[in-house]
Structures are given as C-alpha cells and as structure tokens.
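Taking the form predicted alone, here's one chain by itself in structure tokens.
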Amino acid sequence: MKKQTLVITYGTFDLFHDGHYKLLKRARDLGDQLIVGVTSEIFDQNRGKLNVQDELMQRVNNVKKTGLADKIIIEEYEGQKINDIIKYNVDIFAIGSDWKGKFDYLKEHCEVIYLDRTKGISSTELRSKKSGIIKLGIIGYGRIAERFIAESKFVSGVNIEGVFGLNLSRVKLFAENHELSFHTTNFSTFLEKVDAVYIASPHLTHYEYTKKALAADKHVLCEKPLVLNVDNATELYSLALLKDRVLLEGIKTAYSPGFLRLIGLAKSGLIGTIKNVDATFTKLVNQNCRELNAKEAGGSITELASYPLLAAIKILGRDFENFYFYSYFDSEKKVDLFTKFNLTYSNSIFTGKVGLGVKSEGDLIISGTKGYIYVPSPWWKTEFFEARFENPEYNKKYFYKFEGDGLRYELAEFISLINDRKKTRANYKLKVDDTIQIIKIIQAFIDKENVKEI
C-alpha cells in the first residue's frame, strides 16, 4: 500500500480569521493528512510573541472546527518541530510565506513549503468581535519600515495591510516583497483602507501625516521623534483626544520589559537617593545618509537623543531646572556629529551623550547614595543590569529578554491601547507629558538655546 503523505504546520491561530483558514486549507491540499501544531502561551512568550488574546483551548477549538486537521498537537518548546517531524514521520512541513527561509533547517528531515499568505484578512465576522484584527498601514518604505514588518509577525491582533509613499516604484516593490494587499501614492486612498497607521517616514513629515491621519479618525503610531516642535506636539495630542484616537510615539525602549523593570528598581530606594544618571547612545553612520542631512533635520540630537532623554525623564522626572549642550558640528553638513548635554535638577544631574560621528561606550549608569545600577551597552535594548554596592557581596544581577529589534514592544502597546481606550488615558510607559518634555529639549537644541560648540 502506498504511504499516505503527511503534512504538518504550526501557528498561534489567535483571533482566528479567514487567512488562518486558507493557510490550513492550502496545507491540507498538499497531502493526505494534516497535523496542526498550536503554540502554547509559554512557548509564545518565550519566542517573543506578544498580545495573544485567545486562550489556548479556544485557539485549539477554532482549528478543530475547520475540519481540516486530522490531528492537533500543542507546541511547547524550542526545537519541538524537529522532534514532531521525526515522531510522526512527516513528509511535508508547510508554513506561511512571511517566514520564508526561517525553517530551511528542516529540509534535512522533510520537504519544506512556504505557502502564500492571504492579503487582507478582515471580514464581517471578524469585525463583530470585541477585539478584532487591526488593519494597519505603513507610511514609508525605508530601513525601519522593513524591520517593523518583520517584528509585526510577533504581535497578535494586527495585520499589515499596505504601504504609502511618494515613490511609486519603491512602494510597489515594498508591497510585493512583503506580500501586502495594496500600495499607493495617494494618501486619501491609503487612509480609506486602514484602521491605523505606522509612520516611518523622515522627521519633517511626521506632523503633517499624523495630523491628517488623526483627522481621518485613524490611530497613529509614529516613530521618534514624534515632531520637533512643542506646539505641534500639543496640537496633535489635543486632536487625538478630540477624536478619541490613540497617538503613540515609538520609542521602543519605553515599552520593553527590561527597561520597565529597571525603572521600577531604580526608584524603589534600593540604591538610595538617585543623584546622577549617565546615558550614552552613539553609532557611526554613512556620511551620505539621511541622518546627516541638515535639510531633513539630521544630526545626533534629533536622531538619537530621545533615548537618553527617556532615561532622564523616567528616572529623574520632568522638572529639570536648566539644560546645556556641548556639540561637535560638521562644518560642511551643518549637523552635530556628537553632543554632550546636561539636565540639572534641584538635587540631581543627568548627563547624556549622543553621536553619529563619534563612538563611545553605550552604557547607562544610575548613581545613588547607597549604590549604583550599571546597564551595559546597548542599554536601550535592556536585557541585563546589575545593582552594585560598596560591599560586592550585596551585588545582584537582573536578566530580562529583549526580543528582536524591539519594535514589537511599541506595536503591542499600540494595539493594546486601541483595544482598551481607558488604558490610553492611564498609560504610564510613555506619558504625553514625557513625550512633550523630550521634544522641548530637542527643540531647544534646534533653536541653539544653551548650545556651545566644541
């Protein structure tokens, strides 16, 4: 008797929708029998999957109701796929094409097929759910937009529908590469097709795009800096409140678990009264890149200062008394290649360093009257920190996983706030006043207030 062809596939299958059904149907059509692995909550957490809304048994039952699965198993640990393929003598491993190349290592054990994903997954049934899939569109098609697409796979409750940009050939290529349902250079058309937008375009475009999106009743997640002017920021947040829409600035560190634990520990009194914070973020960039273009608001402060300033605001507060900048400018490009800046408080001081043309150690040090906390580079991807004391016997290390590029954290927070508008008003991770204070300092630098060239 001829051996039956056995196919296996895996997924979270959260908020089960037509895209899930079609993928299972394509997988089932590849062979005679289909095994479906549904990921457990613990496995999802360990692999960085955020914001899963349906419980495990509900997700299993939704797969069972399709009638496409001959067997359903639970995926509980890294490496289980190989063990399952061997255990069940699987012939074909099938998975969505958005994971293309990720599972090539399984070719040693069976055939690997990447199935075309379903473009556009909204449906009447899905929309009737309390928390359906958010249709999100991307503004921009550069490096961070590319990373955002990859990170979005790890956030439940959202689907990247399409992309808007001014260059038709580039937006078309971006949409094709990422299998998006649409691309357009018409902003009105773009807004009609989505519930929310992610802005990954150059700094000087943020204000206009955010204002138009909010006016059209769309939620907005905008990369940092949100804008470069306090009046513009205040106007946008007022409009978001009027429209009852979520407006969130994408400083990924603010939403990451390690940084949140770090702030809690620092303010707990463990190291005594905090008297000083030092934070550094530098990277060397191509001399012809946008980040060093003065006409596009380039420079070390506009590009990087949001991160050190986040640490200052979250640890020492918003009520600083004075600020000073010391900058090394490129005489031809007219942008700062390195800036050291101080915020002075009534009883403490903050020192930040940012650079696009000068390299330094990217660590964070929080100094208190009883000890200090050291966060090694890159501190903005907070995974490890240590509380250190005069007697090293009392030192303690802390470890928290920072998944991927970190963009999944800001996206997960964004989707969570959309689904629960009450949380928007009480959002503590990055408050409106935090963002406005950060923008105030950046604007002061742009206006050459208290700036000394070195």
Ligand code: C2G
The other form holds:
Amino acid sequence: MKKQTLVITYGTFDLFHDGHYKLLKRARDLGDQLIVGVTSEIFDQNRGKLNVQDELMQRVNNVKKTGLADKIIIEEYEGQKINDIIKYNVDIFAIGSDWKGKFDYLKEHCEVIYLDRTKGISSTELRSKKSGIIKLGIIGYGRIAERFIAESKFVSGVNIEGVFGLNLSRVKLFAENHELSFHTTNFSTFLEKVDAVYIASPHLTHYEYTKKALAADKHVLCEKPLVLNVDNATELYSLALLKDRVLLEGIKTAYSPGFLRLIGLAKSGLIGTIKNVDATFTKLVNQNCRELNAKEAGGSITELASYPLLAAIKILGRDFENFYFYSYFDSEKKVDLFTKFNLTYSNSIFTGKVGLGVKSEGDLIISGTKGYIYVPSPWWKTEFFEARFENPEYNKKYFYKFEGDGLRYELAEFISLINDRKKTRANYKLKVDDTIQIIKIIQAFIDKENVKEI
Ligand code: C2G
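Can you give me the structure for the form predicted in complex with the named molecule, which would complement the form predicted alone we have just seen?
Then the entire complex follows, led off by the chain already shown.
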C-alpha cells in the first residue's frame, strides 16, 4: 500500500481567524493527513511572542473545531520541529509565507512549503468577537517601518493591513514585499481601512498625521520624538482623551521587561539614595542622511535624546530644576554632532551624552549612597545589569532577555492598551507627563535655551 502523505504545521492560533483557517485548509490539501502543532505558553514566551490572549486549551479547541487536523500536538521547546518530523515520519512541513526562508533548515528532513498567508483579516468575522484583532496601518516605508513589520510577527492580536506614503512606487513595493493587503498615497482612504496607525515617517510630519488620525477616531503609536514642542504634545494628548483613543510614543526601551526591572531595582533602596545618573547614546551616521539634515529637524538631541531623557525621568523624576547643554555643532549643517547635557534636581544630578558625529561608550550608571548599578552598552536594549558595592562580595548580576530589536514591546503595549482602554490612564510605563517632560527638554534645546556651543 502506498504511504500516505503526512503534512505538519505549527502556530499559536490565538484569536482564531480566517487566516488561520485558510492556512490549515491549504496545508491539509497538500497531503492525506495533517498534524498541527500548537505552541505552549512557555514556548511562546521563550521565542519572544507577546500578548497571546487565548489559553492553550482554547487554542487547541479552536484548531480541533475546524475538523482539519488529524492529530494535534503541543510545541514546547526550541528544536522540537526536527524531532517531530523524524518521530512521525513527516513528508511535508508547511507554514505561512510570512516565515519564508526561516524554516529552510528543515529541508534536510522533509519537503518545506511556504503557503501564501491571508493578507487582510475580514472585519465581518472579527466583529462578532469580544476582543478582535486590531487592523493596523503603517505611515512611512523607511528602515524603521521595515523592522516594525518583522517585529509585528511576534505580537498577537494585530494584523498589519496596509501602508501609506507620498511616493506611489515606494509604497507599492513596500506592500508587495511585506504581503500587505493595500497601499495608498491618499490619507483618508488609508484611515478608512484601519483601526490604528503606526507613524514611522520623518519627525516633522508626526504632528499632522497624529492629529488627523486621532480626529478620525484611530489609535496612534508614533515613533519618538512624538513632536518637538510641548504645545503640540498637549494638544494631541487632549484630543486623544476627548476621542477616547490611545496615543502612545514609541520609545521602545520604556516598555521592555529589562528596563522596567532596572527601574524597580534602582528605586528599591538597594543602592541607597540615588544621587547621580549618567546615560550615553551615540550612533555614527553618514554625512548625507536625514539625521544630519537641519531642515528635517536632524541633530543628536532630536534624534537620540529621548532615550537618556527617559532614564532621567524614570529614575530621578519629572521635577528637574535646571538644564544646561554643551554642544559641538557642525558649522555648515547647523546640527549638533554631539551634546552633553545636565539636568539638576534638588538632590541629584543627571548627565546625558548623545552623538551622531562623536562616538562614546553607550552605558548607563545609576549611582547611590550605598552602591551603583552598571548597565553596559547598549543599555537602551536593557538585557543585563549589575548592582555593585564597595565590597564586591555583595555584587549581583541581573539578566532579562531583550527580544529582537525591541519594537515588539512598544507594539505589544499599544495593543494591550487599546484592548483595555482604562489602563491608558494608569499607563505607568510611560506616562503622558513623562513624555511631555522629555519633549520640554528637546524643545528647550531647539529654542537654544542654556545651550553653550564648544
Ligand atoms: N497565518 C496566515 N495568515 C494570517 C495569519 C497567520 O496564513 N493572516 C498563518 C501563519 O503564517 C502560520 C499560521 O497561520 O503558518 C499560524 O499563525 P500564528 O498563530 O500567528 O503562529 P506563528 O507565530 O506564525 O507560529 O512554531 C510556531 C510557528 O513558528 C508559527
């Protein structure tokens, strides 16, 4: 008797939808029998998948209900796929095209087929659900938008539907490359098709796009800096409140587990009273890029200061008394290539250093009366830190995984705030007032307040 063709596929299958059903159907049609691996909570945690909402049993039941799976197994550990394929003598491994190339290593053991993923998620199907999938559109098609798409695969409960931009051929290409269901250069058309937007366009466009999106009742996640002056920021947050929409600034560090633990530890009293914080972020860029273009609000402070300022505000608070900037400017480009700045508080001092044309060690040091916490570069992707004391016997190391390039943390926070709107008011990770204080400092620099050029 001819051996039956056995197909295997894997997934989380959270908030089970049309795209999942079609994938299972196509996988089943490739052979005679289908095994479906459903990810366990621990496995999803380990691979950095965030915001999974349904429990494992619920997800298994949803797959079962399709009647397409001949066998359901649980995926519990990294490397299990190879073992399953050998154990069950699998002929074909099938998975959605969003994973293209990622599972080629299995070709040694069986045939690997990437099936077209479902682009848009149908709204009629979602409306019947309590907490559906958020349809998100991207504004912009640059490097950060690319990275955002890759990271969004690791956040459950969101589907990237389409892209908006001013250049038709660029948005078209972007949508094709990332299998999005639409692209457009018309902002109203764009807004009609989504529930929420991610703004990854140049700084000076943030205000207009955020305002229009909120006015059209859309939730907004905007890359840092949200805007470059406090009046604009206050206006946008008031509009968000009025419209009962989420407006979140995308400073990824603020939402990452390592940074949140670091703040907790620093404030626990372990290193005594905190008296000083030093935070540095430098990134050398090439001469002709947007980051060094004064007309596009380029410069080290506008580009990079959100990160050190986040550390200042989160560790020492919002009530600084004075600030001073010491800057090395490019005389032709009229942008700061390096700026060292101090915030003085009644009882403590903060020093930040940012540079696009000067390189330095990107670490963070929190100094207290009993000891200090050292966070090595890149501290803004907080993964490892050490509490150090006069007597090194008491030193203690801490480790938290920082997944991917971290954009998934801001997206996951955004989605969970949308799903539980009340949390917005209590959003402790980056409060509206925190954002406003950060913008206040950036604005002061732009207005040349207390800036000494060297
Ligand atoms: N899928 C799809 N169309 C969508 C969404 C998902 O075809 N609009 C496919 C995915 O490509 C995947 C399957 O449905 O093949 C399950 O998707 P998820 O539940 O998101 O699981 P995923 O994170 O892709 O896990 O070991 C787990 C696997 O690596 C895949």
